[in-house]
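First, one chain by itself in structure tokens, the form predicted alone.
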Amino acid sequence: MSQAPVALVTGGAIRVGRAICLALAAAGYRVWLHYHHSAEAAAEVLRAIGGAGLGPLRLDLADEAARAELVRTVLDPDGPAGGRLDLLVNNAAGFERGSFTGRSDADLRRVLELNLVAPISLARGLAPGLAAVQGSVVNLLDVAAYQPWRGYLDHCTAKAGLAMATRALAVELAPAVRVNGVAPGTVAWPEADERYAEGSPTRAAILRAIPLGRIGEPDDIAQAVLFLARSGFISGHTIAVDGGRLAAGGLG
């Protein structure tokens, strides 16, 4: 069995998840790559990381039975990583938008299931494996956990819950497992949404709200995840990687 550290990255096929997988592989991790819809992108990431890749694992994390299957696969002592797990990165999330009065209780439950319940569920299920090697969890929040965005009440509520869950899990799983979070600001413009097109008022407003005057890159988030994975005496904290946007109080 390889003694290289092992990570599981949920939603690891595209955007920030992809950058996290690449950074962890470059740092010497073997990486379980989970995805739901992006099969071609997942295959491309696995090709890029070569022998460091494990999986892919195609599962709907909003489904409790699927989450249980993921846990069994990753912790299987006869699996490719021998059941070892050093790092859980809860990156997978939905990003649903809609007017508050136009959405339903079912919409809220769906967002909470994927963005809040699933990360907590995976932390619970994978805790024995993480504890065996003094591992850690890094939850991906975003600045919506701290500042409400009109039209995203369900998303903001779920991420705010995950911010508190990060702190609570750091207490619940101590001393064997550390738990931290990363809260990205804008690190990539939304795809296929003309409101964010180059030169648009929306894009200009967001840039004005960021003291550094630019958006970040997915790799900025990946490097923060790697930092927390390596920092053996940090637990219960969330790093905002947002170019100073929260400090300035800017909603954009």
Ligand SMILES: NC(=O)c1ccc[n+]([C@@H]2O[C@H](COP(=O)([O-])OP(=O)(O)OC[C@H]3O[C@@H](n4cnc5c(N)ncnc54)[C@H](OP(=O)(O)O)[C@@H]3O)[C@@H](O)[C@H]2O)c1
The other form holds:
Amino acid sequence: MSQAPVALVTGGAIRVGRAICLALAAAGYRVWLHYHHSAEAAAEVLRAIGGAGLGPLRLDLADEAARAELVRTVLDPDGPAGGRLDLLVNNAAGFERGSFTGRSDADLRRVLELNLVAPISLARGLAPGLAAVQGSVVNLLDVAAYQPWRGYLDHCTAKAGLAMATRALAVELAPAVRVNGVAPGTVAWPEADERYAEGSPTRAAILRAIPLGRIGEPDDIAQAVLFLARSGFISGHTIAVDGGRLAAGGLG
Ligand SMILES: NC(=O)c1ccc[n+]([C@@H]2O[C@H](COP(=O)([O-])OP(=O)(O)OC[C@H]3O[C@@H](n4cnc5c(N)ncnc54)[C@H](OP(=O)(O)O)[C@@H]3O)[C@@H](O)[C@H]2O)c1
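Given the form predicted alone, state the structure of the form predicted together with the ligand.
In what comes next, the whole complex appears, and the chain from above leads the way.
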């Protein structure tokens, strides 16, 4: 059985999750790749990381039973990684927008289930495996955890909850498991929303709010995840990787 450390990356097929999978594989991790709809992209990432890849694991993280099945698969002592797990990266999330009065309680519950309940649920389920190797969890937050954005109440609230959960889990799971967060500013423009199209006023406003004057790259996030995974005395903290946006208090 290989002694290489093992990571699970949720939403690992595209964009930020993809960059995290590639960076972890390059750093010597074997990587369980989870995806939901992006099957072709997941296959491409697995081809790119070759023998480091495990899975892929396809499931809807909003489905509690499916999450339990994922936990069983990853921690299965007869599985491809022998049940070993050193790092959980809770990357998958939704990014829903809508006017406060136009949205419903059901909308709020859906966002909370995916962006807040699922990461906590995976941390709880996988904790025994992580504890066995003094592993860690890295949660992907958002600068929106710290700044309310009009039209994104559900998202901001879920990410703010995950910011507290990161600290609370660091206490709950100590001393065996460290728990930290990375809060990205913009590192990849939303693709499905034309308000963020090239040359749009929204893009210009966001760029004005970033002191470094540009958005980041998905690999900037991946390198912060790797740093936290390797830092044995950091727990309960979140690194903002945002080009200075929070420091400047800029909403865009
Ligand atoms: N991009 C940025 O600039 C930025 C800024 C701030 C924070 N963040 C945070 O960084 C993380 C990654 O951002 P991103 O922009 O790469 O995200 P993204 O492009 O919106 O991708 C979302 C990921 O989540 C997965 N996902 C969505 N719904 C799911 C469900 N119900 N069940 C399972 N998986 C589901 C998707 O999987 P499939 O594609 O396979 O369906 C996809 O991999 C997120 O936590 C996000 O909030 C990103």
